[in-house]
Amino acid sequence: MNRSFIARNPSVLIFLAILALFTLGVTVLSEGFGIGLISTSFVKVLGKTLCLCLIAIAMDLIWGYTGILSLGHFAFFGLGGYMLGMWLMYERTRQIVVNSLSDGVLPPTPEEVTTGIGNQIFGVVGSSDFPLIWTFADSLVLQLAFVVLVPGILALVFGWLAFRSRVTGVYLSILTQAMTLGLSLYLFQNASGLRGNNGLSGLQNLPGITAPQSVVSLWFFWASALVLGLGYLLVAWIVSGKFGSVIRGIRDNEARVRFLGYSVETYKLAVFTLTACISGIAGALYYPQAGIINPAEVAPIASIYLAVWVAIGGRGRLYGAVIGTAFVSLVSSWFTGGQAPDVPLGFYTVKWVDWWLVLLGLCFVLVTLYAPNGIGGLIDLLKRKRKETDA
């Protein structure tokens, strides 16, 4: 008898049981519906979190089960922020306009409308002529049809150059990283038309929406949850069937993949679509919440700091790159944040905020060196040992 996806796959049940009981724990502690124990900026931080834990599950896909060591994906995650992002200035400024324009006697014309959104979002570099890509940005459903389908097209294109071309270990990384540097250096360019280095602000404001932040920022804490764990069932689905089988035989032997005749180029380029999208969805949640987008955030080495997190999680392991991304984000927020206490050693103040990124590398290379499947591996020992015991 065959059984359901969720009995041959129980650790998707737990974890979406752990993700209601944190969502509904968060919500009662909340400012915004709860007692007021969580502050609406750490809530904002959680629910970031999240979005990271979503990404993190695409990489896993494409690294820990596909064997594509991928340095590029903070490109699509970037890319999902400034499609929305986009829709979020333009509503929010149109509405400022209009308020300022309006006389009481009689509307502002259409040309003037345009002509003042044009001034507030792209004076700041010196136009206020609307390039060709925000044709579109006045439109809700349009700009979230390009969360998905402006990533999904960019991986679509490069991979089947790439997968075609058979380029494959580092020398793929190097060419996806390559990629996400040269969009990194495009628009930090004010003809790009996203207003370069400024990026797209206030992000946090939803047009026509007078609710607090305190309210706001946990209706993006519910839908990144409920994105997470919709991701997480998807992901958990793909890597349980036949599809899951092949994609892993291609990562621990390709040619021999490809000797029983399956189309290994196909698989990868389906596998670094989907995550490509996914990775969109992912920064179109993430850049609300925090406020602001600019192309610091698709530089590579944030790319690399991804990877970090599923490698200290366990790859391979959908709930190892959940628990290393969770972990070391928040880890992280609260080192950065100076939260941290410095350690005075009387010769020298160790300050959290500056050797952060050295702690970070040396987690790292001790989980390379001696946990090589990270946390996850570590559940899994535990696991066995259990089993063993109740033998």
The other form holds:
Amino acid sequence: MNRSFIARNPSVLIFLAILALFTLGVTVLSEGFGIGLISTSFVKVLGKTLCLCLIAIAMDLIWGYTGILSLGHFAFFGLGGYMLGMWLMYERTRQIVVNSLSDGVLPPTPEEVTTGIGNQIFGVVGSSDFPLIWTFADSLVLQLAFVVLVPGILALVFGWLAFRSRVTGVYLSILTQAMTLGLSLYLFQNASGLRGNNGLSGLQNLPGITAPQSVVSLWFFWASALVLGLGYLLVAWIVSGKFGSVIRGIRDNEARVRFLGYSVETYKLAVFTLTACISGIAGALYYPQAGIINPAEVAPIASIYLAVWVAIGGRGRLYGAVIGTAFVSLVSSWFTGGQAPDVPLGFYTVKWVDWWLVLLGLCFVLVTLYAPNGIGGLIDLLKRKRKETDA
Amino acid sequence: MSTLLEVSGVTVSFDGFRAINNLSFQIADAELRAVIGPNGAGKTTFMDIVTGKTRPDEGHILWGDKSISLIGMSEAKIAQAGIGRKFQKPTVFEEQTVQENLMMALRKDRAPLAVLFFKPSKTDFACVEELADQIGLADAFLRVSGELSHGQKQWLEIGMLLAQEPQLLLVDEPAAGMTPAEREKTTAILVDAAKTRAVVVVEHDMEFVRRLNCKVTVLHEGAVLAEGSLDHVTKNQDVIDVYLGR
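Starting from the form predicted alone above, please write out the structure of the form predicted in complex with the partner chain.
First the chain shown before, then all remaining chains and molecules of the complex.
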């Protein structure tokens, strides 16, 4: 019992090893650093998938371990993306504006530069003034801090209000849906200061970097893999000790934990806020790979997908969340990307672009009914089988 | 003996129904007390009030040497102050081992950060093992508690309460659903626990109460009907009328 955390959780090492091998494999096969078997756009898909796995781990911590079915974590994901996106867009636009103005006889004044950037960024929403929230957009350090702070503070305030009133179960899920819907509707407005439904774009172009996308895509892929590994390690450590005992206790019997003398609300708030911060980081890594972020990304459906991934992968086991997310999101992009062959039935042709959601929904229902432990449950089954044959 | 818990003039109504009606009740340090009464007498509500789950409409609840008022304190704070509660149904964390259950209950800092960085010391392990021994679960120490029998779960929950090192233990129908042998063991655990702390047992079963051999309080319609030894209260005409006569 007193062995180290890694020794007690061999699955952590196995996961990290697989992640490292996967990263190495993709690098070797990539266009940027390897033999070019994997296209740059597919490297981006894989990198984005790693980011989704990261938010899935956060979802597993809040739902699978603590028992709070949050259907709003993509709000935090999107906010993280917006925070880094602001700097990316500002800085790149500034360099373009400065370059184009430097052709003149006189060097451009700061006012000219600012107006130029404002016109470039906010022209689409009929404005050229910088909204207040862009005050620190020129500072990478601050915007990186906001990636964690903004989702964290939103979660802290929202969670404090909800948990203090002892809102639980389906009511809390509905509240979190309302939160992400509210954020999405707000961001859709041009007056929100984040370019309304246009969102932020061109995020794949890093300011001041001339390296081709085939190389940049791998940088982000590595960063995503690294952060996923660290996130996995952190969450696995959190759930392995007494803290993990307490939050699983909250999931299984909240009242009992309370009468043991633990302040259940504080624990819930801590986990909710931490998972929001992780989600923010995942989003900040995701959107530069996607290239664009707009308010549709934080629509309620996104957070529901997240719950579906984790459920299919298996709640309450971190590798389950990762497997479910990687599997479902990759299969999903295959089906909806038009690559899946249509199925002609004679009287009707099944087009997967339209029917994929039906298939996914069916899978979700089947998993919920017949395999509540999801794909991760299969691994448990194999482990038990092996134990039995060993014994 | 000094007073550990003093409940005076407490009244609680649910939608006009007076579940507890001007109840006054005292318990001393290291006292074993049985609370009996027919269904709806307010036994469980009484526990809810003392542990902070239900807030009384009127009255005072004073706790400990310093006579702190428990009204308005959260459940967690009251538990930390030294009141442990056992539920009617055995409620242990079924997916966790006996060891994990006891370790969680062990009297330690309950703040999230302290818990996050908590590393059980040798004394903690020894303490938990000793507790498991005390409640007869030493053999099941590393088993998942969901696999335990009904009686074993009841003991585990009592063990978790003991691990909290409370000054007052509130125990709701500990013998329900137990075999005679299990009852005997439960009696022994409770009597032993009451040597160093106050124990209040709510019970239906007269035979069990007789075996506890302690002062008895009879509740009826949310108030104390009679108090004294079991023989004394069973001879009381009011008690016979409302409870035993039926």
